[in-house]
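A single chain, nothing else alongside it, follows as structure tokens in the form predicted on its own.
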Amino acid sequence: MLVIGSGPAGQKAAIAAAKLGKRAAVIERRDMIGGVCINTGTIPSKTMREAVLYLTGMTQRELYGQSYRLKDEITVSDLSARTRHVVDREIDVIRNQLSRNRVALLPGIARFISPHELRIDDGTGDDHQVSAEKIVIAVGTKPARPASVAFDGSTIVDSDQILDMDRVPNSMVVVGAGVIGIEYASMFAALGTKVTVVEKRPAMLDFCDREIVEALQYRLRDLAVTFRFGETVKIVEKHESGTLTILESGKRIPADTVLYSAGRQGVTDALDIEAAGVSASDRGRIDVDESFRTSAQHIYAVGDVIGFPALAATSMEQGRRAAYHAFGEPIGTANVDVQPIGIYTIPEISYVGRSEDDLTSENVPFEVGVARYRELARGAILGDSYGMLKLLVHAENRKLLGVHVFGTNATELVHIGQTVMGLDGTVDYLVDAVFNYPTLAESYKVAALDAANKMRAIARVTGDVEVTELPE
């Protein structure tokens, strides 16, 4: 098997046909191990929010006042350090990795010369050809950059770009309400920036949970956040003393920055896949079918090039489905019902299955069980008022259908919902199951209660059945 790309996606593709048995090996350049993933996207972003939060004491406000700051001047140099250390560190891992599995790294940049040939550019001048039985695809994406726009890496970035300047600014327009746009918005707001956020849709994020989403927003505006909804970035122009963003309205926005985080583009336009019958769309991304193969048999595409969630997670073991499906290994059905979304903005963001209006455009009966932050002893410790944890149960049968959370270690917190629903258990479970305490793990026995609690006056008013009432 020939993987193209060592991001997360490709990297347990080869890894995983390596386990099988078979000869792997991954096409990758010289200074992107690790992909997008590592590089520039998930691991630098995350490492810098990390060090946001240290830096500007943020999670500490709420005990110490809102002046509390570790630091006062916090420089780029200081964001920096610890995202090249957490990076290169990663980089060292992959590499291990991939050699302990025998996994060849071919360096260079590869182009199809047939379905089952490929040609590398080594950047040495000497091109050289491989060829497989098996292809994957796990190229990734880049930012989508908007022709009108003068990118310059330094006034106006992109999401790549943005890791490498050379300042925090003090003030910032943000173009785009999507996840990348609203983490950056929130790591920038937190470091004391005045940001703007401008989204052409009349809300962002609108494919998680409208009450989360609206907790969020309510803490970014907090931290002084101005949201353009429903507008669209006619012109930016570039001056001397910063940039001036024009909207279509005729609405003008003077800013230091101006990050645009239009989307991302599937890498695709130098791999000439049409040579091994395989095609992309405008946006560079790849279909497949549900077992991640290409029009062409042999070949299969896994990651962030074939959309849609586009995550670390979900393209980790898309690659090693991919790679078992290639090799007639069996392989459990994927439940994508039960797959968590996590947003990295301050606070954090997650999500796995069904939200409220999902649940009511296919007309499912649901009780909601809410618990608070403020309410629980781990929440007062860590000093988060802001934080919630929704359960979504079915009216009839009681088995958990969704869980939204919104505050500290959300990201965290969420696949102890997603566990019980995998195992297709019910708000039961989670009532009578005992959490250690001081936890914010105790919000799911809290809000199970809330949910059994609404279920059993239900039950009470219509008379069906002799019931006990559960404590508060």
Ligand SMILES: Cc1cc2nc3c(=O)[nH]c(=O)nc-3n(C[C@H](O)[C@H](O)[C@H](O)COP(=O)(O)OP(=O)(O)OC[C@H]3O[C@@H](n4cnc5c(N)ncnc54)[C@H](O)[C@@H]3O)c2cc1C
Contents of the next structure:
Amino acid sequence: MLVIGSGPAGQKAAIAAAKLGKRAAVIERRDMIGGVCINTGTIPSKTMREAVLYLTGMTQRELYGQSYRLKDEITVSDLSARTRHVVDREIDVIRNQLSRNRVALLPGIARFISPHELRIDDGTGDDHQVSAEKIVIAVGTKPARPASVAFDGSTIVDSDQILDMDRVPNSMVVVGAGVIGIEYASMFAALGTKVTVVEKRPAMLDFCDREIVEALQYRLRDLAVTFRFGETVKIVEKHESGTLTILESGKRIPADTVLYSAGRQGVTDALDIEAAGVSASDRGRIDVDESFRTSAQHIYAVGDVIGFPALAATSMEQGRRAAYHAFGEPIGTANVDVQPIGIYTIPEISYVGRSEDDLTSENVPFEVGVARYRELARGAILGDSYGMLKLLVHAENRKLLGVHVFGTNATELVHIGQTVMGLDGTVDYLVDAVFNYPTLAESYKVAALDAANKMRAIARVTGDVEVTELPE
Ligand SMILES: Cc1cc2nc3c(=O)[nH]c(=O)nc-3n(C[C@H](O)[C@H](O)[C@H](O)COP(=O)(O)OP(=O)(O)OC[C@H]3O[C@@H](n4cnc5c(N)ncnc54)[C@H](O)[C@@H]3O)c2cc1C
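Right, the form predicted on its own is done, so what does the form predicted in complex with the named molecule look like?
Entire complex below, previous chain first.
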């Protein structure tokens, strides 16, 4: 198997093939081992977020006062030192995993010359040709860069370039309120930058629970973030003393820096996939079937290049599934619909399963159970008064349909609910379970009791005798 791209999707496809006893190789540029995930995306941004939380002392302010700071003047080198260390370590881990599994790493950029053959340009002018029975396209995406934006890599930047900024700006316009835009908006707001978010849609993160997005918006406004929804950017100009973002509505927003993060483009332009009988959309996305097969039966596409949800975790699993399918190895499908989404804003958001809007539009009867961190001992210890966990429970069969978490450790906590859902569990498991105390995990029991008590109240009214009595 030949895999194009060493991001999460490509790595896991190649390693799965090797574990199945097949000969596998990954093609990747020398300076991009680990993909966007390790070099410019997930890992640098999450490491920077951790540095921001630590250095600003944000999470400690409810306990030690709003003026609490670990460091007053936070510089870019404070933030980037930690990032370089983590990125280097992760690259080392990936190289090691590939070599331990005897997956060859072929340096260079690949393009198709026929359905089974690729040519690799390794930059030395000495192209060479490789072929394989099965091919996996895991080339990922790059930031979209419209001509109306004067990118210069230092004051007008995309999400790849933001890590190379020379100073923490006093003001910033973030164009695009998608996951990446909002994550960076919240990080810079925490650093004290005055952030304006411009988004052409009427709201942000529309795939998330409304109540939780509102809670996030409220927290961000509190950090002086301004939202301009329903507004389109006409042009972004660079001037000697700063940048000017001009909106179609005529508004002009001056700022030290502009982060343009409105969309990403599949990296299929240089791949010559037509030579393999495959095509890509104008956004560089490749269509696949449920087994990640493209229109050519022996060529698979996985990861960001196939579109939503475009997350590292889902990309890895798609890679593994594609390799298993390619070599006829059976693989379970029970949990494919129960995949978590994690958004590392400050505070963070995570969910799994359905939202209230989904269930309402599908006419599914459900009950809501809520736990607020401020009512948990661990919430008080941590100084997190805004966090919450919400369970959505089927009103008739009591199955867990969705879990939505906002606040400290949301992206970790969600997995408890994911496991219950994956095993087809009901709210009663959580009602009866004992959790360590004091923990945030306890929020599951509190929310489960809340939902169960509401259902009991309905059953009392309707005279349903089969309802179990629960402790108050
Ligand atoms: C700023 C940012 C923050 C993010 N944060 C998160 C997060 O917190 N959690 C999360 O789950 N996801 C996050 N993501 C998304 C995550 O990074 C992607 O989902 C993931 O990297 C996709 O993996 P992939 O394997 O599809 O491709 P990528 O990681 O994009 O890797 C593709 C690789 O293919 C290589 N390639 C392309 N064309 C060729 C070619 N012709 N020949 C050889 N090699 C080629 C590229 O050099 C690249 O290294 C974030 C993304 C960004 C940009």
